[in-house]
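Below sits a lone chain in structure tokens, taken as the form predicted on its own.
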Amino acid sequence: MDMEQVYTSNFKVGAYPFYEHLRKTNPIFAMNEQNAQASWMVTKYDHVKELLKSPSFIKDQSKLFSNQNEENDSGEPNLFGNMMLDVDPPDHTRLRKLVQPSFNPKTIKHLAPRIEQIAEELLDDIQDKSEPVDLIEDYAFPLPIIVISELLGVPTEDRNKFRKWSNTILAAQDEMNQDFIQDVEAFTQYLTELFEKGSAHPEEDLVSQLIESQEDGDKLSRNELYSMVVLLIIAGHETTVNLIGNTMHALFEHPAQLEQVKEDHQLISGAIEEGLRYYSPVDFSTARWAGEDMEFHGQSIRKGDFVMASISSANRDEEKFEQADSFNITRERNAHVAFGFGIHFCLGAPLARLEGKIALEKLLERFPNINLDASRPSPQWRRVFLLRGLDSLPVQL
């Protein structure tokens, strides 16, 4: 199994038995080797946590490869060159500090009434549609994109543009085809105009705050601004779309537990946490590289080797979770790593949890008889490498 197979095959369907096999036989798995550098997949829970918190595995390629992340001398905006996900301290510390206040649990809690209102409005629209309804297209996607758009100060009518751009970017793999180039150019132009508007007429939104921080000499470069907003837009909705869709999919697969949740909404928080573990919205961590030659749990890893953590595998580790392959909304010990671990722990975790909880509460309150549409083909996983999410989820209300 190499990276090309993971990208192009319908790998998602049979992934969990494959992960179990690796955990038991080859938990630090060499996927391929090229030019004397290996690519590794880490699959056991304890090893994944160690990888995600260890400073020996670095995010910034420029520390290892001189031709990576070089400054853009052309003056053209670079959407991806200064991602917070792709840097190490102290740069990571500085960038995260700029946005952390907007995503702490106390701040996020104040968004609950507005999220509830958005959910109700979307369900009003669903109620008027002919059945079956696509729970992804009509509910799981628009809810978080409206929330993050309002937080950033982006008009909600532009949300479908973001979905197209996000899908193109996430599916691009290593091939920068014409669609990718055109969508990146359109995304860049949109953000340029958004920043110009924010500079000229600042509002009480996150984009305006980031622009003001830049102007106040907080060392936020132009490309860091682009990359930060791209990250927040993509990560700010993709994870939550999958969280809502995957959890409902798991509940439909386990009708007895779905009935429990319908009867007692106090179980929804547990269902959300189990959904995060059982069908993790993020399959793999973002890239890391070995910063030095090392031994890592029996494998010799060379400086510059590519290393990634299988979040989905860690969350099904039988040595960590009792009956790990069983979906159990009343699971008591559920220390999953669906949002990562260490300094790169997902900034938006409190927001995703709140959106997921409200989304399920309002959905089951409005449509207590909701069920999967049995007349349609089984839901299919999107072929996006890093993520686990459904293309669609047709339901009868």
Second form
Amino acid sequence: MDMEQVYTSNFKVGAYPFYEHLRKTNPIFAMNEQNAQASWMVTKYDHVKELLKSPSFIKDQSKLFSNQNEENDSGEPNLFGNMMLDVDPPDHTRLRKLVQPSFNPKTIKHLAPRIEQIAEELLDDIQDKSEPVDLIEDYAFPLPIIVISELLGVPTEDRNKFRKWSNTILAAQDEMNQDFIQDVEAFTQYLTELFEKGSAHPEEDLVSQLIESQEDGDKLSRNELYSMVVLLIIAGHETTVNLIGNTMHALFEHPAQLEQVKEDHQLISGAIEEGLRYYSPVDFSTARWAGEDMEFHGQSIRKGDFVMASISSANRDEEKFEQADSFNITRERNAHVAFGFGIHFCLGAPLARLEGKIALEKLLERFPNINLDASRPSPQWRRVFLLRGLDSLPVQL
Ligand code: HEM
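Next block: the form predicted in complex with protoporphyrin IX containing FE, after the form predicted on its own:
Then the entire complex follows, led off by the chain already shown.
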């Protein structure tokens, strides 16, 4: 199998048996042996943690064969050039420090009443709806995008634009594609106007704080400002929608556990953790590059090779998790790596967990008889390589 097949087949359907086969036979898997620069997929739990923690695998490819910093602050702003997720220390440390306080568990806890209110409002709309309900479209998508938009200070009514742009960006296989170019231009233009407004009339929100950091001088460059906001918008909703959708999907597939959760909402936190492990919303880590020639668990990896971790595979590793292919909301010691590991460990994990918990609590409180709508086509996985999420999840209330 090569990357092209991964993109073109509906890979998600048979992914778990495929990963199991790799873990047993070829755990550091060469995805494109014929190319000069090899691409590797790491599939075992322990190896994935080692990869994500090791400074020998680096994020900033531009530093591999030269010591120059590629950033160019002249001309058009670059949405992706200087993302926190794509850089190494010391830049990573500096960027993460700027946003970490806004995402600490203590800070995030204060958002609970507002998240509950948003959930209730969405459920009111669902209750009033005459058409069939799609849990993704009507609930799992709007909830996190409204929360992250409010936190950042971007207008929530623009959420469908963000959805379109991030869809195009995440699905992009070819950066010369016309849709990709157009959507990136539109997103850039949108942010330029947002930053101009934010600079003239600062508010108490995170975008205003970031603009201030940029204007203050050396804390944040212009490209870093753009790519930070793009990262937070995309990571803030594309993932949590899947957490809510995938966990409900797994519960519908396991009706006895769904009944248990309906009867005892204390089980919801365990269901969320098991949802993260069983149908991990982020299937793969983002790219890393080997910073030097090395041996990695029996494979010779050369400097510059592309290496990625299969988070979904690690989370189903039978050497780590008992009955790894079983969904079990009361699983003990569920040390999954759904939020990654090491210095790039998910910034939004406390927020995602809180949103997931509130989303399920409020949904099951309002609609205790909720079930999958078996009269409509069965849920399909979206064809997005990095993520595992459903296109739609039709339900009966
Ligand atoms: C269920 C929901 C989520 C999952 C499964 C998830 C998963 C991940 C994973 C696996 C990584 C590490 C990627 C790598 O090392 O290559 C990551 C990083 C990140 N996530 Fe999340 N994420 C979720 C929600 C969020 C939310 C709500 C935010 C909102 C701010 C967010 C922001 C970020 C950021 C900024 C990073 C990069 C951190 C860094 O480079 O230091 N994520 N996430």
